[in-house]
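The chain below stands alone and is given as structure tokens, in the form predicted on its own.
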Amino acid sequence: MKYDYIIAGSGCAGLSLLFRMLKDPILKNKKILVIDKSKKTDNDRTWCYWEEGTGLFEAIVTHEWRRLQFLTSEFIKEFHLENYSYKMIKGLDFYSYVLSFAEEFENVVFKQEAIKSIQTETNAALVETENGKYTSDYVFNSTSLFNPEINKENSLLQHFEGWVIKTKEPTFNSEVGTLMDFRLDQKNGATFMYVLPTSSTEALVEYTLFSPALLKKEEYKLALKEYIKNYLHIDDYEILHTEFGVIPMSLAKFSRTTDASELIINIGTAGGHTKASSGYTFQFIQKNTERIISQLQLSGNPNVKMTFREKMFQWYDRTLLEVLISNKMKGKEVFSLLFGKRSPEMILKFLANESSLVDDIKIMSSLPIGPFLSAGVKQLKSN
């Protein structure tokens, strides 16, 4: 049997695309195959992002904040978001929401199989698994099959361990989230904490680093314990949930398609939709999958070409990452200068690729020209 579309990988990108397809009056009738080696039954991650207004997945937003704070040893900045809300979605809520919706469609088939290869043949895309071969008009791939080489010369790793903790007494202000707390030892690279309270007694506390290598497992736990005790001043708490993750922050080029026929479209991190300088992924996936649906509606061809403005943002992103990788400036120094000089909402716009050219210039003028000019020229030459 030939399918209209195969979605290889049922993580955030694959399921976001599936959900949007099934919401479309025409595409919802297409024959769709979703392949993944594992079932999505674990709460394996938490996505945080900011957006204006009500989004597609508003029904499963765990909590949102209109007030955030940024902290360093030199200053503390608390701010109110005028246009954005900072939102949290739990992985299991997302998986369950999309999968239960997809169950209503007999034309959607799920297979739990390990993918061995994805390739093209005459006018079709072919996915081979441990159990068989499947063909379709297009394959949307979010697996790591086509990922470029990630190494210490071209990449940093964003790695983190997060704990959802619960206290016996009211402790947190659930209206204020800590976006970055840099009051930590920076010996391992850019190092900060997120603190996102969802009630007066419950919060996600996450220890995050941008560095070339992972730490030993016990170091993440020790850092979290010390922060909760010494900075949050909490001694008595219960750990409800833990999560660990690693996100590549890389100058390596992730291709949006894998061959000249453009029948295999890479989505999610595989398609370069993880923002290299920050690791944010969820909202970039939503923008990309929305554009894929628009392309399918217009022409039946799902390939999304990069706009000039997108290329500019990619250059900004690569320049900042080059500065961090080459150690021209520390991450704490860069973000402290930005939050110290500019409106936090402008910074979030910039990080979301939604700022104006005037905003871009203001952001860049907040930073020393020397390290960023040399890094920017190097990245222009590398393209």
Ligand SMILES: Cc1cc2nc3c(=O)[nH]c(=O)nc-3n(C[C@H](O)[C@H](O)[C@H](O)COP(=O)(O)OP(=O)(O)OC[C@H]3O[C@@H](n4cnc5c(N)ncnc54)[C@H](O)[C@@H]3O)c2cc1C
Contents of the next structure:
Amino acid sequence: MKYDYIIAGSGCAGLSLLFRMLKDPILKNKKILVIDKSKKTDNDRTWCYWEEGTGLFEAIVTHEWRRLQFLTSEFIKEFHLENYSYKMIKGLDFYSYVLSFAEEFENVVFKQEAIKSIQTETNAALVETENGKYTSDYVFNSTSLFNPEINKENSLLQHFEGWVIKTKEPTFNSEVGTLMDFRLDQKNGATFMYVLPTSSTEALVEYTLFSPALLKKEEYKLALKEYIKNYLHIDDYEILHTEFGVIPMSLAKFSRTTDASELIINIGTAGGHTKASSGYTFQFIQKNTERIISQLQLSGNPNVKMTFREKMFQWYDRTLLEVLISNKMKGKEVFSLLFGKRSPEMILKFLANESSLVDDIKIMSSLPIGPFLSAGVKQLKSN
Ligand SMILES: Cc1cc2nc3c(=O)[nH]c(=O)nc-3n(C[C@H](O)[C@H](O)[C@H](O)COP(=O)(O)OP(=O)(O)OC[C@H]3O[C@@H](n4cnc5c(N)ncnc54)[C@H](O)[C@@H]3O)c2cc1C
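Switch from the form predicted on its own to the form predicted in complex with this ligand and print that structure.
In what comes next, the whole complex appears, and the chain from above leads the way.
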């Protein structure tokens, strides 16, 4: 049987796309095969992102914050978001929500198999797994099969360990999230903590670094313990959940399609939807999958072309990452200058690719021209 669409990889991007297809009155009737090697029954990650108003996954938002903090040893800035909300979704809530919705559809088939290759034939895309071969009109791929090579010259790693901790006594203000606390040793690269309280007794505390190499496992744990004791002043707590992650922050080119006939479409991190300079991906996956649906409705062809504005944001992003990789400036310095001089809402707009040209200029003018000019020219030439 030939499917209309194969979704190869049912993580954030694959399931976001599936959910959007099944919400559409026409696309919901298509023959869809979803293949993943994993069952998606683990709470393997927590997504944070910001958006205006109510989003598609509002029903499973664990908590949201309108007040955020940015801290360095030099200053503390607490701010109230005017239009955005900073939101958190637990991975397992997301997987269960989409999978239980999709269960109702007989035209959607799930297979738990490891994919070995994805290729095109005449007018069809072919997915080969450990158990069989499947064909479709289009394949939406979020596996790493086509990922470019990541190395120390073209990438930094964003690596982190997060603990959800519970205290006996009310300790946290669940209305205020800490976006970045840079009051930490910066010897390994840009190093900061997130503290996202979901109640007066529970918070996600995440030790995050942007650097070329991972640390030893015990170093993340030690940093978290010290921070909780010395900065949050908590001695007595229980660890409810831990997560560890590595997100590539890369100048390598993640292509949106892999073949001339454009029947294989890369989505999610595989399609370059991880913001290279920040690692945020969730909100970009939502924008991209929304556009894929619009394309399918309009023409039946799901290929989304980059707009001029998107190309500009990609250039800004690559320039900032180039500055960090080449050590022209430290991450702490860059973010401190931005948060010291500009409104946080404007920075979040810029990081979400939603700022105006005037905002872009204001953001750029808060950073020193030297390191950014040379990095910008280099990135312009490499495009
Ligand atoms: C711990 C962690 C926390 C994160 N937190 C945030 C955050 O707060 N905000 C944010 O914006 N981003 C965050 N990210 C980054 C990003 O949002 C996630 O990595 C997101 O899951 C990317 O979505 P994706 O669909 O591209 O990849 P994934 O969600 O990883 O999905 C890929 C799927 O492909 C499957 N797969 C891979 N290879 C094969 C194969 N050969 N055969 C079959 N199946 C295969 C995998 O099992 C997986 O289900 C985080 C990442 C991690 C790891």
